[in-house]
Amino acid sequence: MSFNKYDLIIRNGLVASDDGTTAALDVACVNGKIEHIAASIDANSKAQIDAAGHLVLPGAVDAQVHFRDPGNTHKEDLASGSRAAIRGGVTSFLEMPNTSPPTINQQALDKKLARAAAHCVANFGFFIGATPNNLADINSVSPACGIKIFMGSSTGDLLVHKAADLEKIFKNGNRLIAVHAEDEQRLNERKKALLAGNPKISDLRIHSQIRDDQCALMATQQAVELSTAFSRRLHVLHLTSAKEVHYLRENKTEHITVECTPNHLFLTEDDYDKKGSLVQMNPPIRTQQDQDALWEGLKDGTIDFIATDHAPHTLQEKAQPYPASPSGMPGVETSLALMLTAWQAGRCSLEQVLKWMCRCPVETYGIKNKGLLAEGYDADLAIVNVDDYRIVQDADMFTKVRWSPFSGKELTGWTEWTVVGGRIAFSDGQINESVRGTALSFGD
């Protein structure tokens, strides 16, 4: 054997191919990428992983997280945030910019990338956020996986809902626009016709009926009309209705992506009734007939891949009565571990869990090298066990805030390990503090 040929070899793994097939193999990891995979690597590393038949995969990537730094950072933080990441498998996240003050401007994107830089264990990018009157900004500052617009207002202070302010970003620039699509006016009517004389309300189920399915299809076929009109990059955030799938399926043109998050997939209206505030989040969670539309858009490609939208508040935030009650809720690392127990169901192949929760999100934004098990690729990995099911405790959580929406259900594939950058991030149960990810690249 070499002395020491590489930073890491993992051994005796059953390594997952894009196409969903897996093999016994063994994966070299050399300054930060995949130099070898072969049925047996017979040489020395640095540092061994003994995957003992467990499922090997590429790192996930988390689209779409808001880890509340700066401004509300006893929620989460960078620090947390990305540590939270990593205990679910996730190695890469897009972070959005509706902090305090938010990231409108290259000075507050340069202060989140230094940030990042020092405090976090997984790779991250950053979005900017539209304006009124920040266009210049929004299409100069560099690095960005691209700008973000809530159509609708929701938690912080971005909003762009007039029709002359939103053409003018969609006709201005190349940029990927990412869209929070809710109508604002519609919002605010019925928030005013459902809430009156009602100032504490018991019945949750009052939010997903304020922020209706068709709040959300009207803002969406607006941002459509958008991106076909002027040729611009539209994704869709976090699809919630039947509305909306029916009319993408219809609509979507080759300039257009979207995307679904796990509290949609796996939560109905009915668990307002357990949970409460806890589940509630904008755009809301729906009907059954809903998440069976989503399921549906993802499995026939209307809906392209799945992102968190990873929203903590703490306990004591979400004690309050409704409407006082913020919307929003943790779920970075707890999203792998859901779809590969649908998976373990038979809800969804293994192969489209890897498509959606890997290989399209980088697709969509551009991100090199990564989203893939292959030579050549970064080394940015997890190390799952699907034979183990346990139960979401809120103890275990590692976000800030300390509980999931998902307490009480039982998943599997939780990760034993995972690997950034051609280093063991996570092992045991334990963060190694001394990794540290880098800043994600982008296509045009």
Ligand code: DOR
Second form
Amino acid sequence: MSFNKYDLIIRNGLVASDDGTTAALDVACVNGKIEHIAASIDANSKAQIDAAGHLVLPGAVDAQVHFRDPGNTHKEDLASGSRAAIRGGVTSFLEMPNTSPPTINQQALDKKLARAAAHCVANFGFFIGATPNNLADINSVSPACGIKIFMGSSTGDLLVHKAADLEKIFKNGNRLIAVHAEDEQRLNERKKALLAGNPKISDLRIHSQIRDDQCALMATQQAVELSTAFSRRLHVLHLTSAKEVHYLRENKTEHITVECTPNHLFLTEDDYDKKGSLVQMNPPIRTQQDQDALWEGLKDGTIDFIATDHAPHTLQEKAQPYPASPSGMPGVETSLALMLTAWQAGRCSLEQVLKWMCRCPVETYGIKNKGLLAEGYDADLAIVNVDDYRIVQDADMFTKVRWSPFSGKELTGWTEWTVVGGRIAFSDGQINESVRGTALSFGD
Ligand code: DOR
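For comparison with the form predicted on its own, would you give the structure of this protein in the form predicted in complex with the ligand?
Once more the chain from above appears, this time first in line as the rest of the complex follows.
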């Protein structure tokens, strides 16, 4: 037997292929890559994981998180957010530009990249935020996974809602444009009308009425029409409504991809009764019919993948009465367990979970060498236990805000080991503080 031929061997696990089949195999990693997968690898390694009774999966890629760094690091920062990701089996993330200051030029992007390289345990990439005036920046900065447009206002100051400004951005350049699709004018009109003479609001359903499904549909239609007119690559973030699923099923082109969040797949407006503003987000959670349509959209390919929109706010901030309560909820560390629990309950297949959480996000953003568990791919892995049902508890959360909208729910599929670049980044419930992720590169 050669001496320490490999950096890491994961032995005896059930290794998942892209088609969702599993086989008892060993996985050997060297220099950050999966070097060899075989029934039994007869070699030594510097580190070993005995994964007997566990599933070995490619690490999940969360293509929409808000880690609040810089500006609101009391809610999260790149260090804590990346640790929450790793704890949840998410080995790469794409972070949104609505920080303070926002990521709207190369200088702001460089600062984030430097902080991430110093502090992140997971691999990282960043969006560049569009404003009405930074056309040259959004097309020139590098590396960026895409341009983020807030077509409707949400947390932070980023907003591009005027038709002429949107057209200018879609017309000039070829980088992927990811949209937060809510119609600004409609949501402001409805806010004014529905909040007038209503000083004390206890039923958070009003949030879903202000930002109704028509508000989402109008902006999604506008973005699709712009993408179609200029053959521009469009990604529709966090789809929420049956109306949008039906519209996209008919109007999606080869230039368009779509995502939805676990929040919209597992929560409905009824959850406002128990959780109040904790489950307030933009675009909002909706009805059971909307949720059913999202599941159908995922299954027929209208929706390509799942991302969390991890958007932490503190419990104190959330406790302010609506509409002062901020929108957004944490989610990066529960998404894989939620989806694996759904698989165990027969709601989807393992193949679909891998497609929605690993392969499609990677394909959408042109991230090389990730999203698959295969020889030659990067050794980013999640090793999970699907027989260990545990109740989600706020106190167990790694996110800085220490709460989850899924608190009280019983989930399985918890990650027991996370491997990043061939090194064990999470085991025995602890982060290995010596591991660092690397900057992702994108096919643009
Ligand atoms: O609910 C939300 N919160 N939606 C967003 O678009 C932004 C996010 C945040 O950053 O808090």
